[in-house]
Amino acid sequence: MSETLTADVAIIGGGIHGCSTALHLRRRGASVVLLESGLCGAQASGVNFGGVRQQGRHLDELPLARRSRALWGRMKELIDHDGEFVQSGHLRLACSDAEMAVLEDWAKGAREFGLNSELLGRNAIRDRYPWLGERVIGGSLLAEDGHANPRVVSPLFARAARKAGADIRENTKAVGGVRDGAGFVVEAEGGLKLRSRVLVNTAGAWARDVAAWFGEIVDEEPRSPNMNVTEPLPFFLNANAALMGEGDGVYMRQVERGNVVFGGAGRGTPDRIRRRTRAVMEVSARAGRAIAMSVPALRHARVIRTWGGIEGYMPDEVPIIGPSRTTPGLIHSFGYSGHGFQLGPGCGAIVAELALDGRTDTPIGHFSIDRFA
């Protein structure tokens, strides 16, 4: 049977940058729908490693960063839950001269947005840090970087965007749009049609689809993360502190229970047509050596799950942000290639920003589809 809906805004996506952006709509008295092709989360918003880092960053990302941690910290008034954040501390491990410059660099342009990491030589990341193996030789800490549980934290802003009155439909796949005189038509299956004034694009690795109905080709590549968990271990990691080498871009973190989360060395194997994705044992197993030189403790753990999703990457690596250039109306927020959770909640509120008053104070000149022209 057909249906029609009619909202304020329409959101095609439910990740953290779509479910974000409905409930910041609802905050401000918008009426919105939002479509779900699966479910609210379940790709790149769930499967990634949960990092909450503003730690090397583009320099232009960080007003976006900024933003968005001042909301981690208030996660529990945002959505009713913490989302399993905890302010950990993120460091970058440098396992060579070149590696240390990099950070030293990277901390310079990061003061200038507020952000003070703290560079440790060679003594002191041993000092602190004595779990490390003889291959690092520094690194960079950012102590009010940190994570959370990517499982939870989007369908906790779906259900807080419900509760504060947007409509959501999971498994409900948009198959075509227009522009329609003063808004828009969307149809999904099953034959649901809605029409809105505004229509926002946070579709992930599918957001070139929805753009190239408008006549916006842009070159978004899916791409997978081939995460691991370990079996539980005794606790070592000081305060929970989230790990990234800066040459061989391998991560971890130690939860609570015990399990180490890392990845990195590599990706899985996506299929962006069944929206399925297989993870790499060879991946794994590469990703493994290496944590294991710069965390020994690892070297006997055992890997009890391993998983992947379907994360869409743009040639640059830099997200696309703001209006269309061919549609009024149509904004779009995709491409966030591999580190778009954090960013979730401040671009969910400069999204529905632009959404309702055509304007942000929050720099995204960068991000603009017009490099892609």
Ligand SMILES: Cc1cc2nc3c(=O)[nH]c(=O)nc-3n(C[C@H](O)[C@H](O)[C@H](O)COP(=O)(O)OP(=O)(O)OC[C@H]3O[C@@H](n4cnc5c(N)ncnc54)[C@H](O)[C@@H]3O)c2cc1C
Given for the second form:
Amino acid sequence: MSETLTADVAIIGGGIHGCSTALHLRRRGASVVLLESGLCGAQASGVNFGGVRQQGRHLDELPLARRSRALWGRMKELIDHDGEFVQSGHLRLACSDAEMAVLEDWAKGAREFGLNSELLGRNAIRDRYPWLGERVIGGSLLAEDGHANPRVVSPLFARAARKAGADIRENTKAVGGVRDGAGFVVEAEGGLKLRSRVLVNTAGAWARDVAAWFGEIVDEEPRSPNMNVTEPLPFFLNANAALMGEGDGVYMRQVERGNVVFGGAGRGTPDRIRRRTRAVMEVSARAGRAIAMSVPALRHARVIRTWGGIEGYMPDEVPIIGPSRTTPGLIHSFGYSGHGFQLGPGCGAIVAELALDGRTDTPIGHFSIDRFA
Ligand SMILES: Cc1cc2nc3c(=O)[nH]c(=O)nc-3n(C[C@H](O)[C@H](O)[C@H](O)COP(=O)(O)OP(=O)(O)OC[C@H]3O[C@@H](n4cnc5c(N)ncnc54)[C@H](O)[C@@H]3O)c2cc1C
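Would you generate the structure of this protein in the form predicted together with this ligand, following the form predicted on its own above?
Complete assembly follows, chain above in first position.
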């Protein structure tokens, strides 16, 4: 049966970015309909590593990450749940002088954005983190970083948006859209039609399809970070830690119940069409070897599960955030390139400002789609 809905803003994609945008829009009183092909938070937003990390980001991302970090500290107020957010600190670990120099450079740049990471030499880092192996020669700690549970956080953004009055349609895939007079008409499976003044594209690794409806061809590539988790171990990892180098970098965190989640050292296999991913055993083994060498207590830990998730990567590995190049009223927010979970709360607020005010005070020029023109 066909149904036509009308809203100020239509959103395609119910990951953390779409749901956070919907929530912020509702908090400002706009009417919102969000279409989600499957279940909200079931793709990258619900299966990621859970790192809430500012450290190591492209410096242009720091104003966004800062804005988001402020909201992570107020999760209870935003989504009526703490999201299991823990301010554990984030350690970037160097195994060579060259890696240490990269950390020093980043620390200098980040200071201009009000972020003070603490550089630790060989002795200082081992005093504070006795679980580190001999090959680590130093590192950098950003104490205000941490981690959260993506399986909880992302669906809860959807629940909070719905409670605030957003009309969220799950299992409803948008199949086409056009600009029509003063606004947009989006068609979804099942005969649903949606009219809106503004259209927001938060379709994650599928966002390039939505952009293509409006003649915008973007080089967004699906990739799958490779994830693993160990059996529960006595708690000892009192900071999230990431090794530089080691293929794609290897990272780990320990949750309160004892399991160590780790990833990196390569990728799994994403299937964008069937919306499925598989972890790759060789990659898991490589990541396991790298962390066991740097954290000897993990040498005999048993891995109980591996998984992946489909994420959209841009060629320069930073997202597209801002107005479309071809179509007034269309706003993109996608291509988060493996680090968009932390940015979800803040970018939702930014996109809501773009939708309602046509501007934001947070600098987003670097993320314009124009850079690929
Ligand atoms: C394994 C893994 C580990 C990661 N680790 C971290 C980390 O530690 N820290 C960090 O900050 N980031 C991390 N990331 C990245 C982060 O998860 C993503 O950047 C972020 O979740 C992207 O959110 P999103 O809302 O843009 O996309 P998604 O969560 O993919 O949501 C997009 C949604 O759009 C829907 N959709 C697509 N097309 C349509 C359509 N036509 N109609 C309706 N709905 C549609 C999809 O079904 C999907 O639910 C990781 C990612 C992965 C995969």
